[in-house]
Structures are given as structure tokens and as C-alpha cells.
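Shown next as C-alpha cells: one chain only, the form predicted alone.
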Amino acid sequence: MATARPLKIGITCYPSVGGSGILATALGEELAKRGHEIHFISYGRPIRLPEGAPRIFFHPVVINDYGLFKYPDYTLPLSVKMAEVSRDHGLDVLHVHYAVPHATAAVLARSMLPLGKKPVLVTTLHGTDTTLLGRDPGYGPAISHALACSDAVTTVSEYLRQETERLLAVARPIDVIHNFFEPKQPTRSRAAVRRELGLGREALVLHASNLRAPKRIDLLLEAASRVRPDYPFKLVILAGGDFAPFEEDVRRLGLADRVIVRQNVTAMEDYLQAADLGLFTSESESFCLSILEAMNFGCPSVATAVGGIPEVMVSGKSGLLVPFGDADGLARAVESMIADPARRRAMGRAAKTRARTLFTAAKIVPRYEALYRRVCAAALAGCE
């Protein structure tokens, strides 16, 4: 039987720090390694996209700030660039991450192309496009339309699939394909990172996020402030957003000597391998890629039991889950992990095993490839 030919795939995602963009970038890299031709289309180069990688191309979207418009428009220039790249490079698939504005732009882009030249459209939902914008009457109908026009829709967790069906009344099938993470080799040793951070015997408690409202940095700091002095630690925050709004909270809570902030870190693995414990206090999460990243380095987490997080980690085995909003409960869980290094290491080993069994590129990427082949075949059959 002949081997199926490589596909030409366009990927659109937010290029900034955030789980959706990181996953989309990693997916593009892995697909290129498997021989596919990948075209990233966005207003900026994804933050973790390497330069010069074979079979990976980046097409920037130019956004003009015309005085006619009160706000600069991105959706229309994006749709034009999608259509242009699809036409000029013969794309088989447009894989967009987030419904708004990416799937809506892709629907418009396909309408600009002639029959036989339209790529299939795969839309992956990552969270707020359903849980936040899906509730908004100004966006919900557009999201529902984009999903109806997609050839396939995926979510990154079973939780998000159910929320999408509930909030948007989606009747079509939705594939659940979890996130994955393939760690790169750290560039510095664990000891070197801990020296840089000024750590002695303290536990390194790590938080990494874009600092947006659902991450609840206020609760993170409140929980940290309630960890008693008998349990020495430093909270290292890898901030993918502006931490300035939280600096007053750090001072007010007496955390100035316990909190270390590093902005826009790209060498995540350096800090992940140096961490003893993750701490995540979100009020809403479709998956939480940061927990998975920590798991890969044998680092268990204390986290809120929300959204898709229980699909990633198992409480009592690969970390501890606490009801959302319980700052005392979070603090006590952190204390229990700091106080018992043997238990923490055992949970870390279980976390690493779970991560490298269920959430690897070898496990997840072939599912996307199979999905692309399926919808391409269905589209071809529909044209005959």
C-alpha cells in the first residue's frame, strides 16, 4: 500500500505566551518533523517557533490602522492572508486555534477561493472562545456559525467538549484531542538555576501563566501568603504578561522576600527542572499546559480542581487538587508537600510517568494526522 503523501497545512494561532499558541507551535514543529509542510499565519511569529526549521514557513499578517476605523481590524486582513497562502501554496488544511477571530476569518478565506482550491477547515477550541465568548451575544452566533462551517472541531479536554455543547448548543461531533508537551534539554543545571534565584534549602514553588484574569493571580498570592514560616519556600512566577498590577499585592501580603518574577521566559525547561512543586489557582482551565510541562520534569502540582485539570493530573497520585477559592486549603496542601519530600518525589515520579505515557507527541500528533486525512478524504468524496 502506498504511503500517504505529506500534507500542506496552514496553522493560525495567537503568537503570544499562552497554552493555545504553545500547543499550536509544538504541533506545527512535530508535523514538520513527520514530513508535512507547515505554514504559520498570524500577526506575529509564535514566541516558541524556531528560526530556520525545515518545512516550516511564517506568513505575517499586516494590520493597517486606518483612521476610518475606531479600532484596527485584524479579522479581514487575516482572512485575506489565509486565502492568499492557501492559493499560492496549495494548502490541504487550515488548522485554526481559537474560534474568534481565527475560525471566522478562515470561513471567509475559504469563500474567496474557487472550488477545488479550498482547504479543509479544522478548528481547535482551547477554552475562553467557548467559556467566555460563547456566552456573549455579540460573539456566540459567530462562533456557532464558524463551528458549523468547519470540517472538524476539536477540544483539548472532555470538559471543554461538554461546555461547548452546553453553551453553544453544538450538535455536531467534537473530537477530544488532549494537549501534549515534548520537553527540550535544559540549557543550565538545576543547581545553576537555583543559585541564580538565590535559593538555599527552600522549596522552589513554580507558577507559569499569561497572568490573565482566569489564572487568578490574586488567589495565588493570597495562598502563598498563608503558607506558614515553618515551611520555607520561594514562589517563582514565570510571567507571560505584565506583573506590575500585582506588585502592590506582593507588598501588602508581605511576600516581597518570597516572590521572584521572571518575565517572558522562553527557556522554560531550565526552571521546570529546578522546581519542587507547581502552584496553580485558576478559576477556569480547559487543560492547563503548565501543569503538564511541570509533570514532565517530575514536578507535582497543587492546583484548583476546575475544568480540565482533573484530566491532566490525578489528585493524591500526581499532585493535589483543592476546591477553587480555598486559599487556606491551597496553603495547607503546599505545606504538606514541602514537609514531606519523599511523598513529593513519589508524586513527581507518578506525574512524569503519566505525562510521558498519555500526553506525548507520539501519542497525540498521529491523532491530528488521522483527523486531517479523514476530513480531506471526506471533502474529496464530496467533490466527486
Ligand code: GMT
Second form
Amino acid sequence: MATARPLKIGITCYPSVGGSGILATALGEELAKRGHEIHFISYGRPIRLPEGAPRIFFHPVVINDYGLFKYPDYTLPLSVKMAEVSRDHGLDVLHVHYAVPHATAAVLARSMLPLGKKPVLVTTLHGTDTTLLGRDPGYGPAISHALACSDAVTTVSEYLRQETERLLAVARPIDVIHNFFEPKQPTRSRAAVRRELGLGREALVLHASNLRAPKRIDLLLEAASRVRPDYPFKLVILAGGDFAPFEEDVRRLGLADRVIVRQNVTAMEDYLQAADLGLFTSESESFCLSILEAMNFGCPSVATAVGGIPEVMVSGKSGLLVPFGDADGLARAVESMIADPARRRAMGRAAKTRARTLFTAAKIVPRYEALYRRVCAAALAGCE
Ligand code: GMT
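With the form predicted alone already on screen, would you show the form predicted in complex with this ligand?
All chains and molecules follow, beginning with the one already shown.
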């Protein structure tokens, strides 16, 4: 049987800290390892994209802030760059992560290209592009239009698929393709990281996020402050955003000697391997990649039972879920995990097994490849 030829795939994502960009970057790396040619198109190089990897290219989008514009425009230069890269490199697929403005720009890019030279468009919805912007009358109709013009739409959880159907009235079938995570080797030992954090016999509780509003850092700190002194811990916050607005809460809640903040960490694995427990208090989450990252290191989490989180971890087996907003419930769950290291480790093992069974590159990347092949074949058949 003839082997299918490698594909040329353009990937557009936000390059900064945030699960959608991290997933898109990991997907690009994995596709390149499998022989495909990958072209990242964005305003910045994705932060987790290694330099010099074979078959991976980066095309920056240059944004001009003309005096006439009150707000600089990204959508138009992005669409022009998408069309240019598609034409110059003969892209088969444009895969955009996060609908706004990426899917809209891709629709425009395709309309600039001649028939037979248009890449197929795959849009992956990650979360607030549906749950927040999808409800916004200034964005919703444009998102629905871009989804209708896409050749395939995917969501990162079943929860997000249902929300997208409900909020955006999408008529087409949506493929659910969960996120994956492939851990890199830590750069330091667990003991070295725990020394850096000044840990003695306390448990290390970890939170990693971009600190945006849905992460509810106020609730995270409130819950931490309600953990009673008999359950010693330190909370390390790996902050992909500015922590300064929360410093006052840390002082007011008497957490100054228990909270350690590390800003813009790239060697996540160093801290993940050192953690005993994850703590995630989001009010909305389509998946929560950080929980999966922790699971890979045998670290179970206490988390709010919102959105797609119950698809990632199973309460009572690979972690503990608590109703959203229940600061006392979160604190009691943290205490129960600190008090019983044997149970915590058993849950950590179950979490790792779940992560390495369901959410690996080997499991997920072929699903994207099959989707690309399916829509490319349909597009070709449509041209005949
Ligand atoms: O949707 C967002 O607010 C941003 C996005 C991001 O770039 O971090 O987060 C979403 O995508 C991640 C990767 O698929 C998911 O792990 C997050 O759960 C999701 N965030 C929300 O749904 C709030």
C-alpha cells in the first residue's frame, strides 16, 4: 500500500502563555516529527517552540500601527500572511487555534487565493472563543460565519462541543479531540527544586495558569488561607501573567510565608515533578491543560468541577473535584490530601496512568492527521 505523502500545514495560534498556544505548539512539533512540514504564522514565535527543529518554520506577522487607526488591526495583516505562506509553500491545511481572530483571518486568506490553491481550513475551539466571545453580539456572528466556512471544527472537550452547539448554532458535526501533553525531561532534580523553594516537610501545592479572570485567583488564595495550620504546605504559583494585583490579597489573608510566585517559567517540568498536589479553582475551563501536565508527573489535583475538567480527571480516583465557589470544600479537600500521603500517591499513580493512556501524542496526534486527510480528500473530490 502506498504511504500517504506528508502534508504542509500552517498553524496559527497565540504565541504567549496560554493553553491554546501551548497545545498548538506541541501539535506542530509532533506533526513535524511524523514527517509533515509545519509553518507557524503568528505575531510572535510561540514561547515553547524550540529553535532549529527540522521541518518547522515560523512566519511573523508584522503589525503597523497607523496613526489613523484608534486600535491596531491584526486580522488583516494575519490574513495577508496566511495567504502568502499558503501560496509560497503550497499549504494543504491551515489549522487555526482559537477562533478569534484566527478563523476569520483564515476565511479571508482563502478567499484571496485562486481555486485549487486554497488550503483546507480546520478550526480548533479552545474555550472562551465559544463560552465568552461566542455570547458577545459583537463577535458571535463572525465566529459562527468562520465556523460555517471551516472544513472541519474541533473542540478540546465534549463539554465545549455542547456549549458551541448551544451558543453558536453550528449545524455541522464537531469533532471532539482532547488535548495531549508530552512531558520533557526536568532540567533539575526534585530535591533541588524543593530546596530552591525552601521546603522542609510541608506538602508542595502547585497552581499554574495565566491568572486571567476565569482562573479565579481570589478563590485560590481564599481556599489556601482556609487550610488549617495542622496541615502544613506551601503554595507555588507558576504565573503566566502579572501577579502584582494579587499581592495585597496574599498579605490580607496572612499567606505571605506560604505563597511562592514564579513568573513566566518555561521549565514547567522542574516544578511539576516536585509538586505533591495541584490546586485549580477556575469558574470556567474547557479542559485545563495544567491539570493534565500535573497528572503526567503523578501529581493529583483538587479542582472545581466545572466545564471539561471532569473529562480530564475522575473525582475520587485521579484527584478530587469540589463544586465551584466552595472555598471551605476546597480547603477540606486539600487537607485530606495533605493528611494522607498514601492515598495521595495512589491517586497520583492513577492520574499518571490516565494521562499516559488517554491524553498522549501517540493517541491524539493521529486523530488530527486523520481529520486533515479526511477534509483534504473531501476538498479534492469537491474540485473534480
Ligand atoms: O479560552 C481561553 O480563555 C484561553 C485558552 C488559552 O489559550 O489558554 O484556554 C483554553 O484552552 C486551553 C487549551 O485547550 C484549555 O486547557 C483551557 O481550559 C481553556 N480555558 C478556558 O476554557 C477558560
